[in-house]
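Have a look below at one chain only, the form predicted on its own, in structure tokens format.
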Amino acid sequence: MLSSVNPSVKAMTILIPGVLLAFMFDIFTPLAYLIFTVAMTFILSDIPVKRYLAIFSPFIIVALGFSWMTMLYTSDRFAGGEIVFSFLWFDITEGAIITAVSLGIRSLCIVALSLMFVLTTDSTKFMLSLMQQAKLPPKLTFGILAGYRFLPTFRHEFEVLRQAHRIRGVGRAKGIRGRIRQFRRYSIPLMANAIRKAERVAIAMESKGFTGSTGRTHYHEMKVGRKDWMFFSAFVTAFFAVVFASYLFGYLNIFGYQF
């Protein structure tokens, strides 16, 4: 059900708890939203288990980075109550560990919000629904799609170039200039071959009467429609009913003030 969402709908849907997940400083509202944000991708969605796990796994690390950090160093607006325990010249304090856990956490649901769009989102029908939804220029949606199109070609031009370099005894070079002068080697034959490859494709949607206009019609129609609003009312709402429970509870803290 996921990948059959409007992309312009699900960005925005995921945008709008992304941005006021920032704002919220307990550990209830980030946490309770990361289990909901969670459960609905497996649930709408036919993503393995664990190519999700394997691309999510290392951000849990990152979060761990971050939490730990912040606790060194909450500012004293955050760095409220008893003291914890000392690390070295540091007093971490309650407030101190509950920005901190409450940073990692919010981190993470920004990861799974943008796993979620990015696992089940086509690229071509994001740039297309872009063009045709959020009224973005042709000229920049397309020259982005071809830009994206052309990252696989270079990669195997990179592969190629190198292995020809290797046949022809040029090794691995060492290092600060050797390294300089095998970044030339390589960059100047893959600029040339972009630079090729740009105009053939500006010719050819020059010769298919591409003029960059935005009253231009479409082969492939983008439509929002009443699947999509429903899954962005069902975000939203599962967010603010979120913050209404941590209301509730008592946990409910915007930029550090308790509610």
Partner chain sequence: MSNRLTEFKEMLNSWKLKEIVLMSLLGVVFAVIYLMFYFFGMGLTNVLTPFGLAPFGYEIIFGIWFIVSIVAAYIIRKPGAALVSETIAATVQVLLGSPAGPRLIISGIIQGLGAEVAFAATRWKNYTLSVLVLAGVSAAVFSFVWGWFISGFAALSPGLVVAMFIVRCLSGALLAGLLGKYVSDQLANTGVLRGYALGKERQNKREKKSA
Contents of the next structure:
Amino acid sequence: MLSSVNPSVKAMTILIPGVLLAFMFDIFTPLAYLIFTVAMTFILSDIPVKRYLAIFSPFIIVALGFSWMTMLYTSDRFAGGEIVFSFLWFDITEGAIITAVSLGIRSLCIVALSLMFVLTTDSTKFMLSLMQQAKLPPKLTFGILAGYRFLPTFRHEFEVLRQAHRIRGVGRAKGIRGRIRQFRRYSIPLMANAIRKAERVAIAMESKGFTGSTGRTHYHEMKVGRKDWMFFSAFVTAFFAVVFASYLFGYLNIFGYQF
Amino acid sequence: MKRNQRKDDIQPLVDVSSFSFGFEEKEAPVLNDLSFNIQRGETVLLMGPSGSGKSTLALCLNRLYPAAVEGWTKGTIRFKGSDTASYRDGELNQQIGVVFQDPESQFCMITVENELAFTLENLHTPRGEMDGRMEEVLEATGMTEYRYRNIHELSGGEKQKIALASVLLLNPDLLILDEPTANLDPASRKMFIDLISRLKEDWNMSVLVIEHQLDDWVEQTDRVLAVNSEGRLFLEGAPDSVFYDRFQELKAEGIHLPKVVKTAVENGIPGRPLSEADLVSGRVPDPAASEHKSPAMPGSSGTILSLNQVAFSRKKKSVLKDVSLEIRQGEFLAIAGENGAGKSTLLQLMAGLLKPSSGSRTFLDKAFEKWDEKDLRRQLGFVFQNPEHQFITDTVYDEITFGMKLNGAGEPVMEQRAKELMTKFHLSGKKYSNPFSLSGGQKRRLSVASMLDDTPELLLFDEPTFGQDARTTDELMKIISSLQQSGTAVVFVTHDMDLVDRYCERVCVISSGTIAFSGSPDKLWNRPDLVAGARLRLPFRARIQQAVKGEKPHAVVR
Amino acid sequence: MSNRLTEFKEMLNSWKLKEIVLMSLLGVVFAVIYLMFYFFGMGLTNVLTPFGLAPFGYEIIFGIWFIVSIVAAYIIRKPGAALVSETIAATVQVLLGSPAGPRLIISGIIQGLGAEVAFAATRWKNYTLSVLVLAGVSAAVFSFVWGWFISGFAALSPGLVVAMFIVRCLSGALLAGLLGKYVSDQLANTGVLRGYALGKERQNKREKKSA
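For comparison with the form predicted on its own, please write out the form predicted in complex with the partner chain.
Everything in the complex follows now, all chains and molecules, and the chain you saw is the first one.
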């Protein structure tokens, strides 16, 4: 079901709560919406739980790191309340903990929204939909797709480079200078090849009659239907419902102002 | 559709008159005062040495040049009677189809289906007709079952057929083939050429073939054009008269003549044969004598590398199982096999770049695990398919001396050795050039030279001649054999059985993860089952020999 | 608004398809290369975690995200190169399955705008090192403001925010501006850029030298 939602609508749908969440500094709002998003992801698609967790779990660690930093260095405006515990020379207050956990969960919520998009959207269809619904010029649409196609090529080339450098006796780089030299050794051949390929692909595309004009027929007609708008309104409505509930329960906190 | 049927019939499809093209105002033109035409239904073969602007001409014909490169032109090219400059953007491209050399960079979509759709959309084909058109071209190219596949998973030969299929969608009046088989293995190459000869009649196309590897094309050619290194047209005519009357002239221009013609001229075979079948009916005395140059075994000596029941899996998929192989000192071994058979994997296992999942490996009587990486690399060189992957410095000199520097050699020693190597590999004038800025052949030679700071016991090559023109291939093979003559063992992966036939004393065929054959090339040629199973093509010499003996002339498998 | 749109379309028409494909390919190449830096950042993060400074591990390498716009602007030298290339690179990352999702495209546009502003200030005439470094810093500033909003830096103590800001600007200056110029110059030396502004500039210089 999720994979059949129009990609442009889907992208817009997750952008709205994604941006609005940035205003919320309480725990309840992002947590409730995180639960909603993950639940909807599993209800509306058949992504294996294991695969989802494998992709999702590293972000928990990142979120923890961010929360931990926030907890230690909360700004005065957010660091109200009792001191809960002390660590090294830091005093951690109740307000700091709430803010830190909120920001951590917020970042996870955004990851969950993004994953819902990324795991259920076909890249080609996303671009085609951007062209057909969001009026992205064909020149950009197919130009981007043409580059994207080369991912496996460059991944493979990267591996070969690694081997070739080993043969030449260059091991893993150490220090900043070594890093930069290593960066150069990888990027020059990859980029040189990218430039040649870009020229060839562009010529090949044009030789098949591609002019970049918007007047073209579409093999995959990307449509926006009732189902797409239902999906959109469900996610946006749910967001405001969560915010409203948060307000009723007295949790809602927008940029440090309690409501 | 064709309004001026009568007019179309009398005027040439393409009419080029005094046409010149250059990239920069100040530089010499790449194409120099060309005049020729292409008639409807005709197949024209355009040949010339590397760098003679052949590919540039293809792009001038469909008017992508000069706009794409901001170059300049003089003279006119007419297509169906009208100046190509007067066509609207894209209009010409929808009537002229081009298949390019590099199978990797002709597509912009992930799947075959979407790639075909891309072309149809460019043509404004109504959506309802797309399906039928796709089926039609896929069937024509024999690729029906590949419709939903990802393009990047296909082999080079399959990619080129998809490139051809998408060009057929244009229903082109003119099909331009710009070295379409240069990056293919010989078996796929032959298949592609045969496909063209079948299709051009049915699709009613004129064909312009741009090539320097002429074999197999000649038999279906109506007319031959030859350009020289200054971009001038210097020969034009029917294939038999061009090849046989102007044999010396072509040779002097550095154009590689078809093997059939060479064999016929060198053996004084009458009848001006252009195909292998004609050559054979002209009764070749003994083609073996002229071509076969497999070197004699240098005195048998010890084993330097051995693999013992080695197996390798990637992502739980078995690539190689139970491979045992010994490399003897100073031997010349080729590894052949189908795409994806595990040839490169085997080579990487020999180089110690990969670890086997089971089995043992020793090099110079010492297990691989016990080798110090630095010492190992001095004794064992590896030349990658793409030379650029190996370049890690800014100049040719630094590149050659890099290994010596790592090993702590002094400046005078390095200077001396680098000088020797640069002379031997014809790189003397390029001491301070950037490795990436060298020509294809120079890059190739540099990549070998950079492995020779010490004299290694073993040199491994991963398809060193892949995508190289005939001259570079010859040069490289000469260098490799001279290294082998001086005592270094050489192992190389290749699809090219002509090379194997000429240079190798032993060949291993990898098939379904094991060594299916190991022995002399001559023995392999007499095993059609193996040759077929590994999708190899017999070398020219063996094909002729077997045909003379009255056996099946083409042992190529579909 | 529609005026802007037609302006954008005109700009796009002056672009060659090969330049657009190139920007997309650079996005792919740097997506692959970024892996190298990602692990580098991981190592740093581990050291910094106990002090609550884990996110600094990423701040230090943040500049590498802007390198595409610097490289593209420096090589192609057309108005919009920095903006379009960064946006394309971000879009490619989304297609590659970046867990940041479509929001990354917005980040890309903002970062690209940041770099573009610096080039626009010179009317797209000056591509010297100082301008490139400035563009890197400018991209860092833009991205930081966006990050401040979206990641909730408002809740962090001002001292820390300033420190993060400085680190990101430095990273933008070095990893985007300086490294971007260095890599592009090295690339120009290989001769593959003959068809682009940077390559042509090189050619002219060489001709003047030899004349």
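If you're wondering where the values come from, they're calculated on a predicted model, not measured in any experiment. Numbering follows the first chain given and starts at 1. Take the two forms, superpose them, and find the largest set of C-alpha atoms that agree within 1.5 Å; that set is the rigid core.
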Core superposed first: is there a CA shift of 2 Å or greater at L140 between these two forms? no
* Can we say the CA of E199 moves by at least 2 Å between these two forms when the core is superposed? -> yes
